[in-house]
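For reference, the chain that follows is the form predicted alone, supplied as C-alpha coordinates.
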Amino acid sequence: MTQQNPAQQEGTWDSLAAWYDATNGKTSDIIARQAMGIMGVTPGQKVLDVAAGPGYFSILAAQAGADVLATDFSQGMLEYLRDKARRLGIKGLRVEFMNGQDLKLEDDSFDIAYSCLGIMLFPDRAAGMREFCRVLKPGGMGAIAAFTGPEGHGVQRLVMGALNKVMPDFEPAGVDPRFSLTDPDVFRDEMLAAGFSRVNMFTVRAVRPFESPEALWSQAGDAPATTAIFNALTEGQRQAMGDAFVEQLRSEQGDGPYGAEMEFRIAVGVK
(Lines of atoms letter the chains of each structure in order from A and count residues from 1; the text may use other names and numbers.)
(Lines give C-alpha, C1' and ligand atoms only; values in the text may rest on other atoms or scores of the structure.)
Protein backbone atom coordinates (compact mmCIF):
# COMPACT_ATOMS: atom_id res chain seq x y z
CA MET A 1 0.00 0.00 0.00
CA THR A 2 1.37 3.43 -0.92
CA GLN A 3 2.28 5.51 2.10
CA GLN A 4 0.09 8.56 2.46
CA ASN A 5 1.51 12.06 2.26
CA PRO A 6 1.04 13.99 5.55
CA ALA A 7 -1.47 16.25 3.77
CA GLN A 8 -3.71 13.18 3.30
CA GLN A 9 -3.73 12.16 6.95
CA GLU A 10 -6.62 13.05 9.23
CA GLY A 11 -4.72 14.27 12.29
CA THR A 12 -2.32 16.48 10.33
CA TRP A 13 -4.79 19.31 9.90
CA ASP A 14 -6.22 19.46 13.43
CA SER A 15 -3.72 22.06 14.67
CA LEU A 16 -3.34 23.92 11.36
CA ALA A 17 -6.67 25.71 10.91
CA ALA A 18 -5.43 29.12 12.09
CA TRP A 19 -2.21 28.70 10.06
CA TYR A 20 -4.20 27.80 6.95
CA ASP A 21 -6.54 30.76 7.41
CA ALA A 22 -3.62 33.15 7.84
CA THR A 23 -1.54 31.85 4.92
CA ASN A 24 -4.14 30.70 2.38
CA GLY A 25 -7.28 32.58 3.40
CA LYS A 26 -7.09 35.36 0.81
CA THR A 27 -6.56 33.02 -2.15
CA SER A 28 -9.15 30.52 -0.93
CA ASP A 29 -11.69 33.32 -0.56
CA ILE A 30 -11.03 34.42 -4.15
CA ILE A 31 -11.60 30.86 -5.43
CA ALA A 32 -14.81 30.56 -3.40
CA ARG A 33 -16.17 33.84 -4.76
CA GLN A 34 -15.36 32.82 -8.33
CA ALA A 35 -17.14 29.48 -7.87
CA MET A 36 -20.13 31.27 -6.34
CA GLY A 37 -20.27 33.53 -9.38
CA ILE A 38 -20.11 30.61 -11.81
CA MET A 39 -22.69 28.40 -10.11
CA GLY A 40 -24.87 30.97 -8.40
CA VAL A 41 -26.26 30.30 -4.95
CA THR A 42 -29.78 31.41 -4.09
CA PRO A 43 -31.74 31.55 -0.82
CA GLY A 44 -33.15 28.19 0.23
CA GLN A 45 -30.80 26.05 -1.83
CA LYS A 46 -29.14 23.09 -0.14
CA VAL A 47 -25.36 23.44 -0.38
CA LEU A 48 -22.61 20.99 0.54
CA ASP A 49 -18.98 21.96 1.17
CA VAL A 50 -16.67 18.90 1.16
CA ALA A 51 -13.29 19.20 2.92
CA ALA A 52 -14.48 22.66 3.92
CA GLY A 53 -11.49 23.60 6.08
CA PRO A 54 -12.02 27.15 7.44
CA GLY A 55 -15.18 27.32 5.33
CA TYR A 56 -14.78 30.18 2.88
CA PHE A 57 -17.46 28.92 0.48
CA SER A 58 -19.70 27.71 3.32
CA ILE A 59 -19.83 31.16 4.89
CA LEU A 60 -20.45 32.93 1.58
CA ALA A 61 -23.25 30.50 0.69
CA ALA A 62 -24.86 30.84 4.12
CA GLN A 63 -24.68 34.63 3.84
CA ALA A 64 -26.50 34.28 0.50
CA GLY A 65 -29.36 32.53 2.31
CA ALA A 66 -28.56 28.91 1.45
CA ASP A 67 -28.94 25.94 3.82
CA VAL A 68 -25.29 24.84 4.10
CA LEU A 69 -23.62 21.69 5.38
CA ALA A 70 -19.84 21.94 5.79
CA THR A 71 -17.96 18.65 6.19
CA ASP A 72 -14.33 17.83 6.90
CA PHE A 73 -12.30 14.91 8.30
CA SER A 74 -10.40 17.26 10.65
CA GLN A 75 -12.07 18.03 13.96
CA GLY A 76 -9.67 20.95 14.42
CA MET A 77 -10.79 22.54 11.16
CA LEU A 78 -14.44 22.04 12.07
CA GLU A 79 -14.04 23.62 15.51
CA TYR A 80 -12.29 26.57 13.89
CA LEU A 81 -15.15 26.96 11.40
CA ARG A 82 -17.80 26.68 14.12
CA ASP A 83 -16.07 29.41 16.10
CA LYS A 84 -15.69 31.62 13.02
CA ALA A 85 -19.38 31.19 12.15
CA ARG A 86 -20.37 32.13 15.71
CA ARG A 87 -18.17 35.23 15.66
CA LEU A 88 -19.62 36.34 12.33
CA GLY A 89 -23.19 35.59 13.37
CA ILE A 90 -23.65 33.17 10.45
CA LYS A 91 -27.02 31.42 10.27
CA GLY A 92 -28.00 28.43 8.14
CA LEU A 93 -24.62 26.67 8.46
CA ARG A 94 -24.20 23.19 9.94
CA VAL A 95 -20.76 21.66 10.48
CA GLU A 96 -20.23 17.88 10.62
CA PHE A 97 -17.27 15.51 10.80
CA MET A 98 -17.31 13.38 7.64
CA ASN A 99 -14.87 11.71 5.26
CA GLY A 100 -15.49 12.91 1.70
CA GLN A 101 -14.71 9.45 0.33
CA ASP A 102 -17.72 8.05 2.23
CA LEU A 103 -20.32 10.74 2.78
CA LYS A 104 -23.05 9.71 5.21
CA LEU A 105 -25.66 11.56 3.18
CA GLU A 106 -28.64 10.58 1.05
CA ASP A 107 -28.55 10.43 -2.74
CA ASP A 108 -29.85 13.42 -4.74
CA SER A 109 -30.10 15.75 -1.76
CA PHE A 110 -28.09 18.91 -2.60
CA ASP A 111 -28.48 21.63 -5.22
CA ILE A 112 -24.85 22.78 -5.07
CA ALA A 113 -21.63 21.06 -3.97
CA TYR A 114 -18.16 22.55 -3.61
CA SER A 115 -14.69 21.34 -2.70
CA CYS A 116 -11.58 23.52 -2.78
CA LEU A 117 -8.13 21.91 -2.70
CA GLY A 118 -9.62 18.90 -0.93
CA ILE A 119 -10.63 16.13 -3.34
CA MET A 120 -7.25 16.42 -5.07
CA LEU A 121 -5.70 15.13 -1.79
CA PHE A 122 -8.01 12.15 -1.30
CA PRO A 123 -6.18 8.78 -1.30
CA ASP A 124 -9.20 7.37 -3.18
CA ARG A 125 -10.00 10.34 -5.41
CA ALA A 126 -12.42 8.36 -7.58
CA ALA A 127 -14.52 7.47 -4.53
CA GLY A 128 -14.48 11.10 -3.44
CA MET A 129 -15.72 12.28 -6.82
CA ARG A 130 -18.43 9.60 -6.95
CA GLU A 131 -19.69 10.63 -3.53
CA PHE A 132 -19.52 14.30 -4.47
CA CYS A 133 -21.73 13.66 -7.50
CA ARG A 134 -24.00 11.08 -5.84
CA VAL A 135 -25.39 13.49 -3.27
CA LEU A 136 -26.28 16.13 -5.87
CA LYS A 137 -29.81 16.34 -7.23
CA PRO A 138 -30.23 15.71 -10.96
CA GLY A 139 -29.33 18.99 -12.64
CA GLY A 140 -27.36 20.11 -9.59
CA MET A 141 -23.91 21.65 -9.95
CA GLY A 142 -20.64 20.76 -8.29
CA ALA A 143 -17.37 22.73 -8.37
CA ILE A 144 -13.99 21.22 -7.55
CA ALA A 145 -10.92 23.46 -7.30
CA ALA A 146 -7.33 22.20 -7.65
CA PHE A 147 -3.89 23.55 -8.44
CA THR A 148 -2.98 23.76 -12.11
CA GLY A 149 0.54 22.47 -11.42
CA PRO A 150 3.82 23.17 -9.61
CA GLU A 151 4.72 25.89 -12.12
CA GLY A 152 1.54 27.77 -11.20
CA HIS A 153 2.11 27.42 -7.46
CA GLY A 154 4.32 30.38 -6.58
CA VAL A 155 5.46 29.04 -3.20
CA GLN A 156 6.19 25.54 -4.49
CA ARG A 157 8.20 26.99 -7.38
CA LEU A 158 10.39 28.88 -4.91
CA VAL A 159 10.75 25.88 -2.58
CA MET A 160 11.82 23.57 -5.39
CA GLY A 161 14.13 26.22 -6.85
CA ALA A 162 15.92 26.55 -3.50
CA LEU A 163 16.05 22.77 -3.06
CA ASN A 164 17.51 22.23 -6.53
CA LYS A 165 20.15 24.87 -5.89
CA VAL A 166 21.29 23.32 -2.62
CA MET A 167 20.73 19.64 -3.47
CA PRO A 168 20.40 19.23 -7.24
CA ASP A 169 20.28 15.42 -7.00
CA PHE A 170 17.59 15.28 -4.31
CA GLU A 171 14.48 13.33 -5.33
CA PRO A 172 11.41 13.72 -3.09
CA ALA A 173 9.84 10.43 -2.05
CA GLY A 174 6.39 9.76 -3.47
CA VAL A 175 4.05 11.95 -5.48
CA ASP A 176 2.85 15.31 -4.19
CA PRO A 177 -0.96 14.87 -4.01
CA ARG A 178 -1.50 18.60 -4.44
CA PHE A 179 -0.75 18.16 -8.12
CA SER A 180 -2.86 15.07 -8.81
CA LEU A 181 -5.36 16.99 -10.97
CA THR A 182 -3.06 19.18 -13.04
CA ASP A 183 -4.08 17.63 -16.37
CA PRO A 184 -7.43 19.22 -17.35
CA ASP A 185 -8.38 16.25 -19.53
CA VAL A 186 -7.83 13.82 -16.66
CA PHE A 187 -9.69 16.17 -14.32
CA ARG A 188 -12.69 16.34 -16.67
CA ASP A 189 -12.68 12.60 -17.42
CA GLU A 190 -12.65 11.73 -13.71
CA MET A 191 -15.65 13.95 -13.06
CA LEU A 192 -17.54 12.50 -16.01
CA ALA A 193 -16.73 8.98 -14.81
CA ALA A 194 -18.09 9.95 -11.38
CA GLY A 195 -21.50 10.71 -12.90
CA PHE A 196 -21.47 14.31 -14.11
CA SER A 197 -23.13 14.80 -17.49
CA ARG A 198 -20.90 17.71 -18.55
CA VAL A 199 -17.95 19.63 -17.12
CA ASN A 200 -16.39 23.01 -17.89
CA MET A 201 -13.00 24.29 -16.68
CA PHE A 202 -12.11 27.78 -15.49
CA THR A 203 -8.70 29.15 -14.49
CA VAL A 204 -8.39 31.49 -11.52
CA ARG A 205 -5.26 33.43 -10.60
CA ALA A 206 -4.61 35.08 -7.26
CA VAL A 207 -1.72 36.55 -5.29
CA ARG A 208 -0.81 35.24 -1.86
CA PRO A 209 0.69 38.23 0.00
CA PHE A 210 3.37 37.86 2.66
CA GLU A 211 5.40 40.23 4.81
CA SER A 212 8.93 39.17 3.92
CA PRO A 213 10.90 36.34 2.25
CA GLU A 214 11.83 35.08 5.72
CA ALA A 215 8.18 34.98 6.77
CA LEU A 216 7.19 33.03 3.67
CA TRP A 217 10.02 30.57 4.23
CA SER A 218 8.83 29.89 7.79
CA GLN A 219 5.31 29.28 6.47
CA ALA A 220 6.55 26.96 3.72
CA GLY A 221 8.11 24.70 6.31
CA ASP A 222 4.72 24.25 8.01
CA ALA A 223 2.91 23.09 4.84
CA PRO A 224 1.90 19.43 5.31
CA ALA A 225 2.57 18.45 1.68
CA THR A 226 6.23 19.52 1.94
CA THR A 227 6.86 18.08 5.41
CA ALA A 228 8.46 14.93 4.00
CA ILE A 229 10.99 17.00 2.05
CA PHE A 230 11.99 19.11 5.05
CA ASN A 231 12.20 16.06 7.33
CA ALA A 232 14.61 14.37 4.90
CA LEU A 233 17.12 17.23 5.18
CA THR A 234 19.72 17.89 7.83
CA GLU A 235 19.57 21.10 9.84
CA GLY A 236 22.44 22.46 7.77
CA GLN A 237 20.71 21.59 4.52
CA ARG A 238 17.49 23.27 5.65
CA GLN A 239 19.44 26.38 6.60
CA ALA A 240 21.17 26.47 3.22
CA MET A 241 17.86 25.91 1.47
CA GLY A 242 16.27 28.75 3.44
CA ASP A 243 19.11 31.08 2.50
CA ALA A 244 18.70 30.16 -1.18
CA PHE A 245 14.91 30.65 -0.92
CA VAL A 246 15.27 34.14 0.57
CA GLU A 247 18.01 35.10 -1.92
CA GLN A 248 15.86 33.98 -4.86
CA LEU A 249 12.84 35.92 -3.63
CA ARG A 250 14.80 39.09 -3.00
CA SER A 251 16.36 38.87 -6.45
CA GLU A 252 12.85 38.67 -7.97
CA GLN A 253 10.90 41.09 -5.76
CA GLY A 254 13.52 43.29 -4.11
CA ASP A 255 12.31 45.02 -0.97
CA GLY A 256 8.64 44.31 -1.64
CA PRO A 257 5.72 44.49 -1.42
CA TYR A 258 5.74 40.71 -1.66
CA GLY A 259 3.36 38.21 -3.16
CA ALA A 260 3.38 34.68 -4.56
CA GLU A 261 1.33 34.18 -7.71
CA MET A 262 -0.99 31.19 -7.48
CA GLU A 263 -3.01 29.52 -10.23
CA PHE A 264 -6.01 27.26 -9.75
CA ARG A 265 -8.47 25.41 -11.94
CA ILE A 266 -12.16 25.21 -11.06
CA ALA A 267 -14.00 22.34 -12.71
CA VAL A 268 -17.77 22.81 -12.65
CA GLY A 269 -19.93 19.82 -13.46
CA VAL A 270 -23.66 19.38 -13.94
CA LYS A 271 -25.21 16.12 -12.79
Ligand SMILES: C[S@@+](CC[C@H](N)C(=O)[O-])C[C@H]1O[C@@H](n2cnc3c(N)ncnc32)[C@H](O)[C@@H]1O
Contents of the next structure:
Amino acid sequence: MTQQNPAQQEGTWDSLAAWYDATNGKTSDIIARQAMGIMGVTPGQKVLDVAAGPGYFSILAAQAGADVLATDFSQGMLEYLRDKARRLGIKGLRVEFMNGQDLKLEDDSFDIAYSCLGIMLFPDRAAGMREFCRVLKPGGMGAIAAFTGPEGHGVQRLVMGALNKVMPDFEPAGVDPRFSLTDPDVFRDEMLAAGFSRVNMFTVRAVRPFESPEALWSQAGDAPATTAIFNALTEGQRQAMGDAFVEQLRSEQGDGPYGAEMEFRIAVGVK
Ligand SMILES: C[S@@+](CC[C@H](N)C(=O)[O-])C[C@H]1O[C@@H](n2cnc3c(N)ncnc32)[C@H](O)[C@@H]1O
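Moving on from the form predicted alone, kindly provide the form predicted in complex with the ligand as a structure.
Next comes the full complex, and the chain you just saw is listed first.
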Protein backbone atom coordinates (compact mmCIF):
# COMPACT_ATOMS: atom_id res chain seq x y z
CA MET A 1 0.00 0.00 0.00
CA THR A 2 1.32 3.48 -0.82
CA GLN A 3 2.21 5.76 2.06
CA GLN A 4 -0.54 8.28 2.79
CA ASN A 5 0.22 11.98 2.67
CA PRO A 6 -0.45 13.75 6.03
CA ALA A 7 -3.36 15.66 4.40
CA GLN A 8 -5.11 12.28 3.97
CA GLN A 9 -4.73 11.13 7.57
CA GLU A 10 -7.35 11.35 10.29
CA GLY A 11 -6.05 13.57 13.06
CA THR A 12 -3.76 15.74 10.93
CA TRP A 13 -6.40 18.45 10.59
CA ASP A 14 -7.44 18.48 14.26
CA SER A 15 -5.10 21.28 15.29
CA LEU A 16 -5.31 23.15 11.98
CA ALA A 17 -8.88 24.50 11.91
CA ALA A 18 -8.06 28.06 13.04
CA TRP A 19 -4.93 28.13 10.85
CA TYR A 20 -6.90 26.88 7.82
CA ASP A 21 -9.72 29.36 8.36
CA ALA A 22 -7.27 32.28 8.66
CA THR A 23 -5.16 31.31 5.64
CA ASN A 24 -7.55 29.61 3.18
CA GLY A 25 -10.95 30.74 4.45
CA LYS A 26 -11.38 33.66 2.07
CA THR A 27 -10.79 31.60 -1.07
CA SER A 28 -12.93 28.67 0.14
CA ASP A 29 -15.73 31.11 0.89
CA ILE A 30 -15.52 32.46 -2.68
CA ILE A 31 -15.75 28.91 -4.10
CA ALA A 32 -18.73 28.15 -1.83
CA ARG A 33 -20.55 31.32 -2.98
CA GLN A 34 -19.98 30.38 -6.63
CA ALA A 35 -21.32 26.86 -6.02
CA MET A 36 -24.34 28.29 -4.18
CA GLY A 37 -25.05 30.46 -7.22
CA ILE A 38 -24.71 27.57 -9.68
CA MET A 39 -26.83 25.10 -7.70
CA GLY A 40 -29.33 27.62 -6.31
CA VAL A 41 -29.90 26.35 -2.78
CA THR A 42 -33.49 27.03 -1.62
CA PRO A 43 -35.20 26.94 1.82
CA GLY A 44 -36.09 23.47 3.07
CA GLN A 45 -33.70 21.60 0.77
CA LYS A 46 -31.58 18.85 2.32
CA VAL A 47 -27.91 19.70 1.85
CA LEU A 48 -24.79 17.62 2.62
CA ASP A 49 -21.24 19.01 2.93
CA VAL A 50 -18.53 16.32 2.75
CA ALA A 51 -15.08 17.07 4.26
CA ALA A 52 -16.64 20.37 5.31
CA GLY A 53 -13.70 21.67 7.38
CA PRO A 54 -14.74 25.10 8.74
CA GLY A 55 -17.98 24.73 6.75
CA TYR A 56 -18.09 27.64 4.31
CA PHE A 57 -20.82 26.12 2.12
CA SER A 58 -22.66 24.65 5.13
CA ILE A 59 -23.03 28.07 6.73
CA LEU A 60 -24.18 29.78 3.52
CA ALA A 61 -26.69 26.99 2.78
CA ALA A 62 -28.06 27.09 6.34
CA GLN A 63 -28.35 30.89 6.10
CA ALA A 64 -30.36 30.33 2.88
CA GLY A 65 -32.82 28.22 4.89
CA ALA A 66 -31.64 24.73 3.90
CA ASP A 67 -31.49 21.78 6.29
CA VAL A 68 -27.73 21.12 6.34
CA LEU A 69 -25.52 18.25 7.47
CA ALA A 70 -21.79 19.06 7.61
CA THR A 71 -19.46 16.04 7.85
CA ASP A 72 -15.70 15.66 8.28
CA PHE A 73 -13.26 13.10 9.73
CA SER A 74 -11.49 15.69 11.88
CA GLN A 75 -13.01 16.27 15.32
CA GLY A 76 -11.00 19.50 15.57
CA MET A 77 -12.59 20.87 12.39
CA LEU A 78 -16.06 19.80 13.56
CA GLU A 79 -15.62 21.50 16.94
CA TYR A 80 -14.41 24.65 15.19
CA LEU A 81 -17.47 24.63 12.91
CA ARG A 82 -19.86 24.01 15.83
CA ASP A 83 -18.38 27.03 17.66
CA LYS A 84 -18.52 29.20 14.58
CA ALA A 85 -22.17 28.28 13.90
CA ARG A 86 -23.05 29.00 17.54
CA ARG A 87 -21.31 32.39 17.42
CA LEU A 88 -23.10 33.32 14.18
CA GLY A 89 -26.46 32.08 15.52
CA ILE A 90 -26.85 29.67 12.57
CA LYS A 91 -29.96 27.47 12.65
CA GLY A 92 -30.55 24.35 10.57
CA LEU A 93 -26.96 23.04 10.63
CA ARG A 94 -25.96 19.64 12.08
CA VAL A 95 -22.32 18.64 12.31
CA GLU A 96 -21.24 14.97 12.35
CA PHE A 97 -18.04 12.95 12.30
CA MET A 98 -17.93 10.85 9.11
CA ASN A 99 -15.35 9.51 6.70
CA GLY A 100 -16.34 10.68 3.22
CA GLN A 101 -15.36 7.30 1.76
CA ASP A 102 -18.02 5.57 3.87
CA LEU A 103 -20.96 7.88 4.59
CA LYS A 104 -23.29 6.55 7.29
CA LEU A 105 -26.28 7.97 5.43
CA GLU A 106 -29.30 6.59 3.56
CA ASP A 107 -29.41 6.30 -0.23
CA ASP A 108 -31.29 9.04 -2.14
CA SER A 109 -31.65 11.38 0.81
CA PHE A 110 -30.16 14.79 -0.14
CA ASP A 111 -31.13 17.43 -2.73
CA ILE A 112 -27.64 18.94 -2.86
CA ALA A 113 -24.18 17.66 -1.98
CA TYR A 114 -20.95 19.68 -1.88
CA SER A 115 -17.32 18.89 -1.27
CA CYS A 116 -14.58 21.49 -1.62
CA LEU A 117 -10.89 20.50 -1.58
CA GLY A 118 -11.88 17.30 0.23
CA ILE A 119 -12.63 14.39 -2.13
CA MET A 120 -9.44 15.15 -4.10
CA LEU A 121 -7.53 14.09 -0.95
CA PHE A 122 -9.26 10.74 -0.39
CA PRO A 123 -7.00 7.68 -0.81
CA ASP A 124 -10.02 5.86 -2.31
CA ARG A 125 -11.43 8.71 -4.38
CA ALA A 126 -13.74 6.41 -6.36
CA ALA A 127 -15.43 5.31 -3.11
CA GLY A 128 -15.72 8.95 -2.03
CA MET A 129 -17.39 9.93 -5.31
CA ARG A 130 -19.70 6.88 -5.25
CA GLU A 131 -20.81 7.69 -1.71
CA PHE A 132 -21.28 11.35 -2.62
CA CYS A 133 -23.61 10.39 -5.49
CA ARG A 134 -25.37 7.52 -3.68
CA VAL A 135 -26.82 9.75 -0.96
CA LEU A 136 -28.25 12.25 -3.49
CA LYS A 137 -31.88 11.93 -4.56
CA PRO A 138 -32.39 11.17 -8.26
CA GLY A 139 -32.25 14.58 -9.97
CA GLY A 140 -30.20 15.96 -7.04
CA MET A 141 -27.11 18.05 -7.72
CA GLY A 142 -23.54 17.55 -6.48
CA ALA A 143 -20.60 19.96 -6.70
CA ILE A 144 -16.99 18.94 -6.13
CA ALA A 145 -14.23 21.57 -6.08
CA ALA A 146 -10.53 20.85 -6.63
CA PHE A 147 -7.34 22.66 -7.62
CA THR A 148 -6.70 23.02 -11.37
CA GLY A 149 -3.00 22.21 -10.90
CA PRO A 150 0.27 23.30 -9.22
CA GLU A 151 0.72 26.15 -11.73
CA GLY A 152 -2.66 27.59 -10.76
CA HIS A 153 -1.84 27.37 -7.04
CA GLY A 154 0.01 30.59 -6.26
CA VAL A 155 1.57 29.37 -3.01
CA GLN A 156 2.67 26.01 -4.43
CA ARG A 157 4.24 27.76 -7.43
CA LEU A 158 6.37 29.88 -5.08
CA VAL A 159 7.24 26.94 -2.79
CA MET A 160 8.40 24.81 -5.74
CA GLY A 161 10.23 27.79 -7.29
CA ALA A 162 12.17 28.36 -4.06
CA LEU A 163 12.87 24.63 -3.68
CA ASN A 164 14.19 24.37 -7.25
CA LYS A 165 16.44 27.36 -6.69
CA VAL A 166 17.97 26.01 -3.48
CA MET A 167 17.97 22.28 -4.29
CA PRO A 168 17.52 21.80 -8.05
CA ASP A 169 17.87 17.99 -7.75
CA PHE A 170 15.39 17.49 -4.91
CA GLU A 171 12.53 15.15 -5.87
CA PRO A 172 9.59 15.32 -3.44
CA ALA A 173 8.65 11.80 -2.27
CA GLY A 174 5.18 10.51 -3.12
CA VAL A 175 2.32 12.10 -5.00
CA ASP A 176 0.72 15.35 -3.83
CA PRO A 177 -2.97 14.40 -3.40
CA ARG A 178 -4.07 18.03 -3.78
CA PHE A 179 -3.44 17.63 -7.49
CA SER A 180 -5.30 14.36 -8.08
CA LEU A 181 -8.20 15.94 -9.99
CA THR A 182 -6.44 18.47 -12.18
CA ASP A 183 -7.36 16.85 -15.51
CA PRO A 184 -10.93 17.97 -16.33
CA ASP A 185 -11.59 14.86 -18.46
CA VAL A 186 -10.53 12.54 -15.63
CA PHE A 187 -12.57 14.61 -13.17
CA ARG A 188 -15.72 14.37 -15.36
CA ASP A 189 -15.21 10.65 -16.09
CA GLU A 190 -14.82 9.87 -12.37
CA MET A 191 -18.07 11.69 -11.59
CA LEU A 192 -19.91 9.88 -14.39
CA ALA A 193 -18.49 6.55 -13.17
CA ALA A 194 -19.76 7.38 -9.68
CA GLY A 195 -23.34 7.66 -10.99
CA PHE A 196 -23.82 11.26 -12.14
CA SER A 197 -25.73 11.50 -15.42
CA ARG A 198 -24.27 14.81 -16.59
CA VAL A 199 -21.42 17.00 -15.41
CA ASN A 200 -20.35 20.59 -16.15
CA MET A 201 -17.09 22.29 -15.18
CA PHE A 202 -16.56 25.85 -13.97
CA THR A 203 -13.27 27.63 -13.26
CA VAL A 204 -13.05 29.91 -10.23
CA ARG A 205 -10.14 32.31 -9.68
CA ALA A 206 -9.60 33.95 -6.34
CA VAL A 207 -6.79 35.79 -4.57
CA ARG A 208 -5.50 34.60 -1.22
CA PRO A 209 -4.41 37.80 0.56
CA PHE A 210 -1.48 37.78 3.01
CA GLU A 211 0.31 40.39 5.08
CA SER A 212 3.90 39.98 3.96
CA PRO A 213 6.17 37.54 2.09
CA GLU A 214 7.52 36.37 5.47
CA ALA A 215 3.98 35.69 6.73
CA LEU A 216 3.10 33.63 3.63
CA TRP A 217 6.35 31.67 4.00
CA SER A 218 5.51 30.78 7.61
CA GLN A 219 2.01 29.63 6.52
CA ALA A 220 3.44 27.55 3.65
CA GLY A 221 5.36 25.36 6.09
CA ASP A 222 2.16 24.50 8.00
CA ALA A 223 0.23 23.11 5.00
CA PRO A 224 -0.15 19.36 5.67
CA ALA A 225 0.34 18.33 2.03
CA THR A 226 3.83 19.87 1.96
CA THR A 227 4.97 18.64 5.39
CA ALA A 228 6.98 15.85 3.76
CA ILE A 229 9.03 18.33 1.71
CA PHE A 230 9.78 20.55 4.70
CA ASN A 231 10.66 17.60 6.95
CA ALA A 232 13.17 16.29 4.40
CA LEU A 233 15.21 19.51 4.55
CA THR A 234 17.87 20.57 7.04
CA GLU A 235 17.34 23.75 9.03
CA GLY A 236 19.88 25.50 6.78
CA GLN A 237 18.11 24.36 3.61
CA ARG A 238 14.75 25.54 4.97
CA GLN A 239 16.28 28.90 5.79
CA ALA A 240 17.77 29.23 2.28
CA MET A 241 14.45 28.19 0.74
CA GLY A 242 12.60 30.77 2.85
CA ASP A 243 15.02 33.48 1.71
CA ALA A 244 14.49 32.50 -1.95
CA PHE A 245 10.70 32.43 -1.45
CA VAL A 246 10.64 35.91 0.12
CA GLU A 247 13.02 37.32 -2.49
CA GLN A 248 10.88 35.98 -5.35
CA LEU A 249 7.71 37.43 -3.86
CA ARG A 250 9.33 40.82 -3.26
CA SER A 251 10.54 40.87 -6.87
CA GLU A 252 6.99 40.09 -8.09
CA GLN A 253 4.89 42.18 -5.71
CA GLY A 254 7.28 44.77 -4.19
CA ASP A 255 5.94 46.28 -0.98
CA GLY A 256 2.42 44.93 -1.49
CA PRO A 257 -0.50 44.75 -1.11
CA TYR A 258 0.12 41.02 -1.33
CA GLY A 259 -1.96 38.19 -2.75
CA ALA A 260 -1.46 34.69 -4.15
CA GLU A 261 -3.52 33.88 -7.23
CA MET A 262 -5.40 30.62 -6.82
CA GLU A 263 -7.38 28.69 -9.41
CA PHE A 264 -10.02 26.06 -8.72
CA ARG A 265 -12.42 23.94 -10.75
CA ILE A 266 -15.96 23.16 -9.63
CA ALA A 267 -17.52 20.10 -11.28
CA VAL A 268 -21.30 20.12 -10.94
CA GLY A 269 -23.17 16.91 -11.68
CA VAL A 270 -26.81 15.84 -11.75
CA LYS A 271 -27.73 12.38 -10.47
C1 LIG B 1 -8.39 21.40 2.54
S2 LIG B 1 -9.60 21.15 3.79
C3 LIG B 1 -11.09 21.67 2.96
C4 LIG B 1 -12.09 22.28 3.91
C5 LIG B 1 -13.34 22.89 3.31
N6 LIG B 1 -14.17 21.91 2.65
C7 LIG B 1 -13.10 24.04 2.37
O8 LIG B 1 -14.01 24.34 1.59
O9 LIG B 1 -12.07 24.71 2.44
C10 LIG B 1 -9.75 19.38 3.74
C11 LIG B 1 -10.75 18.83 4.73
O12 LIG B 1 -11.02 17.48 4.33
C13 LIG B 1 -11.15 16.68 5.48
N14 LIG B 1 -10.93 15.28 5.06
C15 LIG B 1 -9.84 14.77 4.44
N16 LIG B 1 -10.02 13.47 4.18
C17 LIG B 1 -11.26 13.14 4.62
C18 LIG B 1 -12.04 11.95 4.64
N19 LIG B 1 -11.55 10.80 4.15
N20 LIG B 1 -13.28 11.98 5.15
C21 LIG B 1 -13.78 13.14 5.67
N22 LIG B 1 -13.09 14.29 5.71
C23 LIG B 1 -11.86 14.30 5.18
C24 LIG B 1 -10.11 17.26 6.44
O25 LIG B 1 -10.36 16.89 7.78
C26 LIG B 1 -10.28 18.76 6.18
O27 LIG B 1 -11.25 19.32 7.03
